[in-house]
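Here we start with a single chain on its own, the form predicted alone, put down as structure tokens.
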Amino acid sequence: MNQRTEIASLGEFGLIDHLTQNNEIKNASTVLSVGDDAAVMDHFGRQTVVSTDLLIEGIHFDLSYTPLKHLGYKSIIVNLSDIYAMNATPTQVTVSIAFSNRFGLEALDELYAGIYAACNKYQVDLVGGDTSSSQKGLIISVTAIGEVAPGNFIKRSTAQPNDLICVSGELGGAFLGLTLLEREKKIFEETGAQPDLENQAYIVGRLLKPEARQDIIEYLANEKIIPTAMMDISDGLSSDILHICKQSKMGCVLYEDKFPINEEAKQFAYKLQLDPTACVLSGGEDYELLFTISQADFEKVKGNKSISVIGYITNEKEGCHLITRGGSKHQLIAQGWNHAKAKEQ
């Protein structure tokens, strides 16, 4: 029987003290951390970038197959990804949680082990937060704060005609991981059979333990490449490129045969009778970077195996399209491309 410490035995301040007892400061910009009414930061003339995400049990995560440590890690990563997507460096986070009485202290320690693992890996300071009880389930709110040299942040609204559209890493894996875990959960609930993840460590890892692309931001800086527009891919490639096009008042052309899909993930998609391209376009939760660059920078990105050029920006009146492997042209819609129309043409 696992030991369980009732949280009520600590009280709120006792709980915060317990969860932050080994908190260490890593950034000079963190002047005052946990323990006062507010944290104090000084970014020494650099501009401050702030992003907040809310993760709600039953909507954003399912604890039947998400270990609490992984959840803590991911809750930090999804926010750091937003800071990197602004071409900024994350420096601090705040974490607020609300939890029902089904969580003991040991469960929260697991969650915070993941939070601290992410903070340590990305050299970010945890500087505050709040705890509360909830009527049911677990709610996590994370705010990430970062810094960037004045004017060096990159928006979604500044793509230019003929810019190249680039993505980091591989796409579609997280959606396949979710599909597999949901399938096994359903089988377990109906039959009691133990989950069979079919050795699909890659796609399960893409969902449960994503990483933020600090390496890409550092590469772009080292190569003196300034993206013209950028965001992270959390909703699927089609939704996210359409955000950039809408805000930039531009169109785009994407090439299906240029999409970076992991071979293992592709084969598993076929096994599930899913279209790997649909997983890329509509899947989401990849937390890769989607950015546009001037054609003059093509030679610089060409050699980076972690960056794929998947299309280009056009004038707004030309619309947003996908060129399939077979060479046919389809209009991009927010949830992938329109299969019904594709069949007609």
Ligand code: ADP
The other form holds:
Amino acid sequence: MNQRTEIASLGEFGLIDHLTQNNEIKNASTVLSVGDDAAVMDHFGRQTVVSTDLLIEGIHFDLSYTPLKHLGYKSIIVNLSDIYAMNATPTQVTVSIAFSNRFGLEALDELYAGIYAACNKYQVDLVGGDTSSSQKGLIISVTAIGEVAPGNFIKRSTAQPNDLICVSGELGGAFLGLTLLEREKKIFEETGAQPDLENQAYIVGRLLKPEARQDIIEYLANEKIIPTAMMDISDGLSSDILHICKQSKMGCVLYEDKFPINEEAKQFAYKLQLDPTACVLSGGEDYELLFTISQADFEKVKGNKSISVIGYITNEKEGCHLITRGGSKHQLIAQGWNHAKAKEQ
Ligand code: ADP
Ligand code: MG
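Condition change, the form predicted alone to the form predicted together with this ligand:
What follows is the entire complex, opening with the chain shown before.
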């Protein structure tokens, strides 16, 4: 970034005006947006869904390989993903930022370009936020607000025995992207060598520019499929299916050979001597949907190439297991699966 405009030259209110000058309202539910003490929303009798996330530089993102525009985009997407995971439609977001004097106006403009790109793509309104300085680094907090017809939200705690376990898209790619970028960062720091991303656009894109699965929620609604339980995959399949099982008081069986893994990602995992299955189970940040459906709905999901059936729900006492390609059975644990305690059954 060549030009640098000091934020102090605008002042706090000047900055907020600057960042929100082209903000457009898209939803009838947004009654009052940026500019007052609070925003006002009317969801016309529908229920309101709220989710919030905090992103801290050095903990959740690394600006040495994350473009600010992508960061802004992703900070919105991860929150919208949570709203879709409730089977709701996101309608508004608030964005709060704190930044040190390392950041000039041009940097914040980049961040907001990504924020607005995501808001436009998913038709949500930016209705407020807060702006502060920080002693060190960048902090972003996004709150997403959505709406759902009364009672139509879907929880994690309502999966039933024999339900099919489904996931959208492909898993493990974001973790591989992170592994590659971290490797190149380390090489750069040690040797000064320019990053070699080896044409791995797919996995890098999965990390830096995720999308929220609005299309899957729409598909399910059109096909009149009501998942029995749902959440988004942010921590890795293993940890996330365990949340559904624990909260539903159920067990599960997952089949390794059913896991949807992108072919390029798989080849790159082998190259790094990583097990693609481990990347699916323990990697994170895929922002795909994980949901359970009753067996009666199997024919309906079969037609969608973006949905994979990867296992089924069992009674709690049967525990949570992975059946490997070779047919052996391993206990699922939050970090993946447990070889040590694996019981061949
Ligand atoms: P307050 O003093 O009540 O915190 P502010 O001066 O911080 O109000 O905010 C004024 C208006 O600008 C409010 O509507 C607030 O929601 C909005 N706002 C503040 N910071 C941001 C931001 N970073 N992005 C979007 N809107 C913001
Ligand atoms: Mg404020």
